[in-house]
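Only one chain is included here, represented as structure tokens and corresponding to the form predicted on its own.
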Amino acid sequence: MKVIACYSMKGGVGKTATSVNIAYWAAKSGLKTLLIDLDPQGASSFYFRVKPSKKQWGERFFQAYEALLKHIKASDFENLDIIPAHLSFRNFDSLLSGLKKRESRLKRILKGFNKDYDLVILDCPPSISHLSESIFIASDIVLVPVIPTTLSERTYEQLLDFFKEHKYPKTHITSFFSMVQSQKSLHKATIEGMSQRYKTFLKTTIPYSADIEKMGEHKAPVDVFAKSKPANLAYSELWKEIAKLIKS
């Protein structure tokens, strides 16, 4: 079983859209996939039409993987299950701060899914926190969407510095350009410059697209309602690149 964290320190970069579409394509390719929505806003849960439990249960999340089992819900798609976010997840950081071996707690819990799933995808909240550190340790791939702008480049560099400072393996970071507007000279220049400076970027870029924005309206991955559109074709290609990394 592999674990992919869709993560960014910066919000609004297409992280949740990536989580949803990559989980969809992974399941469609035949991998038994579990998407865990760690963001208390619950956007990826919403896109898959999955509602959380009415009871608060975030305080039990890091106790054992058995606590998560009862919250697994089937999606509308074969091979794809969801653990929806709950508003109580907003307390994860304070909860983790009081636990022993908090950095490895998530990794230990996810190991419980080894026999049932081929792939676990984590949709992560945009922050640097105890939860983030736990995610970095638990993940085989930290998938980072980057908008090709100066501010996003700065945020990306901060993430690399954080990994270096805390001695997390930078090889776990895999990046791609998101919300790309090819007509913008800044986007073109940033993509060219960052691709030369960093070897972590995949070839596929995800365009800025109204079809991605319409995911909320349709409550579905892009392939369901815009099969032949560029955004969907891009996500399909992105998954193919990620699939090769998983197998290597």
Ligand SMILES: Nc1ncnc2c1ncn2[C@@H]1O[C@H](COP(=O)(O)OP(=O)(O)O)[C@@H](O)[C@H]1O
The other form holds:
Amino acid sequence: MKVIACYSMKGGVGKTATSVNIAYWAAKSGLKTLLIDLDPQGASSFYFRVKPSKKQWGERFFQAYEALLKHIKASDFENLDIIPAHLSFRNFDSLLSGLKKRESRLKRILKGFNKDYDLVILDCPPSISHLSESIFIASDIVLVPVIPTTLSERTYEQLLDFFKEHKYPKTHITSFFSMVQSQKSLHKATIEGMSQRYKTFLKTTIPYSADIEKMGEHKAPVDVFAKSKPANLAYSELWKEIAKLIKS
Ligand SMILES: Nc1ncnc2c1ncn2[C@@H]1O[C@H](COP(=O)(O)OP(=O)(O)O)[C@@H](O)[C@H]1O
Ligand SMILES: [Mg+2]
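Please move on to the form predicted in complex with this ligand, as the form predicted on its own is already shown.
Then the entire complex follows, led off by the chain already shown.
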């Protein structure tokens, strides 16, 4: 079983759009996939029409994987299950700060899913925190969407530095350009520059597209309502690149 975290310190960069579409393509390719929505705002749960339970169960999340089992919901798609976010997940950071061996908690809990799933995708909230550290340790790939602007490069550099400092042994940072507007010269120049400076970028870029915004209206991955559109083809290509990485 592999674990992919869609992560960025920044909000609004496409983590949720990516989690939803990648989870969809992974499941479609035959991998038993579990999407865990760690962002208390619950956007990826919403896109898959899955409602959280009414119980405030966040406190039990890091105890044992059995606590999570009850909250697994089937999606409308074969091979794809979801653990929806709950508002109580907003307390994860203070919850973790009170736990022993907090950094490895999430990793230990996810191990429980090894038998039943090939792939776990974590849709992460934006921040750098105890929760993010436990996410980094639990993941094989930290997948970072980057909007190609000057400020994004600074944030990206900070993340790489953080990883260097902490030496996470098995985790790889992999990134891709998100919300790309190729008519903008700043986007073009940043993509060229960053692709040369960092060897962490996938080839596929995700265009800025109204079809991705429409996921909220349709409450579905892009393939369901915009099959032949560039945004959908881009996510399908992005998945193919990621699939190669997790096989190797
Ligand atoms: N490639 C894209 N093109 C246009 N809009 C996008 C794209 N990706 C995401 N969005 C929109 O931008 C907003 C933030 O995206 P989201 O995936 O929720 O980001 P995050 O999870 O990083 O906060 C949402 O309204 C979403 O519909
Ligand atoms: Mg999100």
